[in-house]
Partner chain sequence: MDYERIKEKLSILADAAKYDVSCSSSGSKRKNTTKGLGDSSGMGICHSYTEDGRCVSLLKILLTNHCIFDCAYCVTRKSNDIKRAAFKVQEVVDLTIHFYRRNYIEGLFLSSGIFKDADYTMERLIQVAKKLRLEENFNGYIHLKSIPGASDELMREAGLYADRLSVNIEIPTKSGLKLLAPDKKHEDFIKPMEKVKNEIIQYKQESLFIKSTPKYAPAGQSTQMIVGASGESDRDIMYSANFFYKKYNMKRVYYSGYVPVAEDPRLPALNSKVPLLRENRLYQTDWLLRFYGFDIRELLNEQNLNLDLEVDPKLSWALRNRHLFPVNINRVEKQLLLRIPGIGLKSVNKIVQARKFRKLNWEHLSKIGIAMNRAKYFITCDSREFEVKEPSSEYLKNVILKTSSGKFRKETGTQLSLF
Amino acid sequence: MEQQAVLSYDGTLEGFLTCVFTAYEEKLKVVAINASENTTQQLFTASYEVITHSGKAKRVWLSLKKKTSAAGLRDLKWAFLSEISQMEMQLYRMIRYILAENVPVDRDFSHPAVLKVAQAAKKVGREKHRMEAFVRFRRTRDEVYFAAIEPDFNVLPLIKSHFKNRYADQKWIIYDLKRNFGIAWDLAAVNYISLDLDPEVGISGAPEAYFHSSEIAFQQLWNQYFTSTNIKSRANSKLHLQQLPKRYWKYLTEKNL
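Throw up the structure of that chain alone, the form predicted alone, no partners.
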């Protein structure tokens, strides 16, 4: 009987693509692919710890590019960032389907894995656009504009280009408190960083120990402008909640003063 295999990797996209390469190379019957911290031993399966190999990952990606549309490749990358449980297996099944067929199938939503991946990518895309709209920077004492976020999905890699292009003339940091890493623009490049943040920094407000003395004044000024331009008689709370779900209010100055 063919032995089943559980693969573990380092949680990166490159690591996952190395898993795909290994599965083909070793002719494995893969039943699970897990990030290392989630790995548990299972009965009647062989466990493989896959070491990320950039060359193997690149070969898989190049093979996919030959048989997949731009939208299909985007869905694969964005669904991976969803961090949804067992999404790796859906991605693996979709990749096997794409590579096995002689015609493009990455938009064949009758295939369960293609549909699952597209649905996950759509959720990530929606989160990406909302983070681009709702991130609010605060001016620190070091003249760096800082924003803390807690997105449902790992969208930092997807929003860095947006903020780099929009705020190219000032240093900024966007930090994901949930995943404890951030992106920092130093006027030359966007780098990934990890910080030991004081919880007092928070998502909103401006504690004097960390933020510029003018920051709270700017927040109050913005709140006054928002209040003065808001026409209460024309308020539509139902539409407001549809366009701006409550879980995003914590990022908005006008909702926190």
Second form
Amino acid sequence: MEQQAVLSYDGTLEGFLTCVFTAYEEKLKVVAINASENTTQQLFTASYEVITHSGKAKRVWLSLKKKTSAAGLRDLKWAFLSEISQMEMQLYRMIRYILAENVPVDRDFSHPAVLKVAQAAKKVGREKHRMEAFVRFRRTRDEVYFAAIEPDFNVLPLIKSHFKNRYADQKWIIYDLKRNFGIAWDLAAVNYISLDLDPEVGISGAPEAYFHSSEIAFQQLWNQYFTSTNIKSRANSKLHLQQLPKRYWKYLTEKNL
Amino acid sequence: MDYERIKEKLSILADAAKYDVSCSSSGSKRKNTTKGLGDSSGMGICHSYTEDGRCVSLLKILLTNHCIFDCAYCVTRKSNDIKRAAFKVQEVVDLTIHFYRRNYIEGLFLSSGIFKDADYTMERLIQVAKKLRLEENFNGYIHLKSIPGASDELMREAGLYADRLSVNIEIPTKSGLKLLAPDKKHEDFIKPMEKVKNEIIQYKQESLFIKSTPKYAPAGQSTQMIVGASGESDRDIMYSANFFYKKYNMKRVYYSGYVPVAEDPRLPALNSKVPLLRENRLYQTDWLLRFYGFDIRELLNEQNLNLDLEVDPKLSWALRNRHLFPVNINRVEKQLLLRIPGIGLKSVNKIVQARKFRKLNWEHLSKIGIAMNRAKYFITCDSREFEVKEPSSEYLKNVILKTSSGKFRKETGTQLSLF
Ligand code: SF4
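Show the form predicted in complex with its partner chain, please, the one above being the form predicted alone.
Entire complex below, previous chain first.
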């Protein structure tokens, strides 16, 4: 019986690509790829702890690039950020398929892994877009515009440039409370940061200790606008909920003040 | 800033502006290259949704709801007994900037009742846009409503600062306009449209040769028509829309189901329902014209003055043209793929991509995400089983309606469910 391999890695995209490299190099029959915490020893399987190696990762990425459309590469990257369990195996199967064929196949949605990856990417894309819409900055006492979010998928890396282009002349921070890291623009560059946040800071409102004295007034003005722009005789709560799923309400000043 | 006073004005002047349905903030290319505030180079973003399901992407307000005119269908009309208010230019600028900095909005949609005369009002709208661009270094989206009757010079200036300009035609037929907006003349709408169109054309030509030509209304112009206020047919509405698209290079025509705002013998009664489904069908028809290669005469004509409310216009067209179907998914050219009920633009592209690799069967198609309950009667593919061969169109329509009851009957939003 051919031995089956379970790979574990550090949870980064580079780490995952190193796994792919290792699988090819050692001709492994990979059955699972896990971010390191959840590896368990099993009968008839060999466990490999893969150490991230940026040179190896790059080689995989470059050979993928040659055979994959921009949309296909984006799908791979975005699906990876979905953090959906066992997504690595789908990605791995798709990559094997791409590398095995001579023509580009990354848009072949009749292949199960390609389809699964595209579907996951689509979900991530949707949340990326929602975060670009639903982030609500609050002006702090020290003139930094601060927003906290808790997205289902790890989308901060994907929304970086959007906010950088848009808010070039104000300092801002967008913080992922769930993953405990954020991105911060200091008028020169966007950096990844990690903070010890007082739970008081919350996701909306404006406790005086941290926020500018006019902050609550603007939240109220926005609320007023939101209320006044509604047309009661066209009410459609089903549609409203569909577009503004309840799980996002906590971010929205107009729903959560 | 006197927040309480501003809040009151906001409640009055947002309330009065809400009937304008145009909300799109896409289609402009104003990059933030100045390290200033804002960027409108991407797709527009809906930052929120009202409880009636419409997208909130712009701060949409009137500069004032004082008006010297008396259009029957409008809350702001002179004879309506309501609270009046007016924003100062600087107040609108401040609100826009503070809302934008908090990521509430993509920009400003500024309209107005007519203060004194068309030019006086237009001038103030322009002042707001000018301040935002020149003093605040603002690159977000600005949509200005052109006041019917405003002069050519002002229309030219407006386009230098705004991304989009619109004149709302509101009533699709000349006779309806005469009846409901006696103060307005058809020419008053057409003249600014003509001016904007010509300026855009001129800008495009000049910018080929002169790099520094200032941008002119980069997101083009749009207009809006009220549906169901003056007894017009769907054909009247869509032929007007088609005319504006072709003649004035409109980027968008919006359709707005009439919300009763006045007791008036010329208008539907105050308690009549907003024709939401009809509005939705008009938008679907609009999409078919703009993206699916349909000619207006195929969808509405002497025999079909109004759209079918029960089924979407593409299905309705297909049911009238059964001789063209069924088509083979694996062979038929793209133009005809686009005409199959239940298959939208995205699915068409997926089919075109996927069929390069293998012949598609029912299973592939439903995985791709096409609405099989409609599509299956109009296609063949790499599967053996066919649907009932030659059922009558009437029979088919009933079957499709039955199998899709939830989706069709409750489809009342302006958010489109597209084919
Ligand atoms: S001119 Fe405009 S604001 Fe004034 S009544 Fe007519 S539609 Fe309303």
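Not measured: the values here are computed from a predicted model. For the two forms, the rigid core is made up of the largest set of C-alpha atoms that agree within 1.5 Å on superposition. Numbering follows the first chain given and starts at 1.
Comparing the forms between these two forms on their rigid core, the Cα displacement of residue 66 stays under 2 Å.
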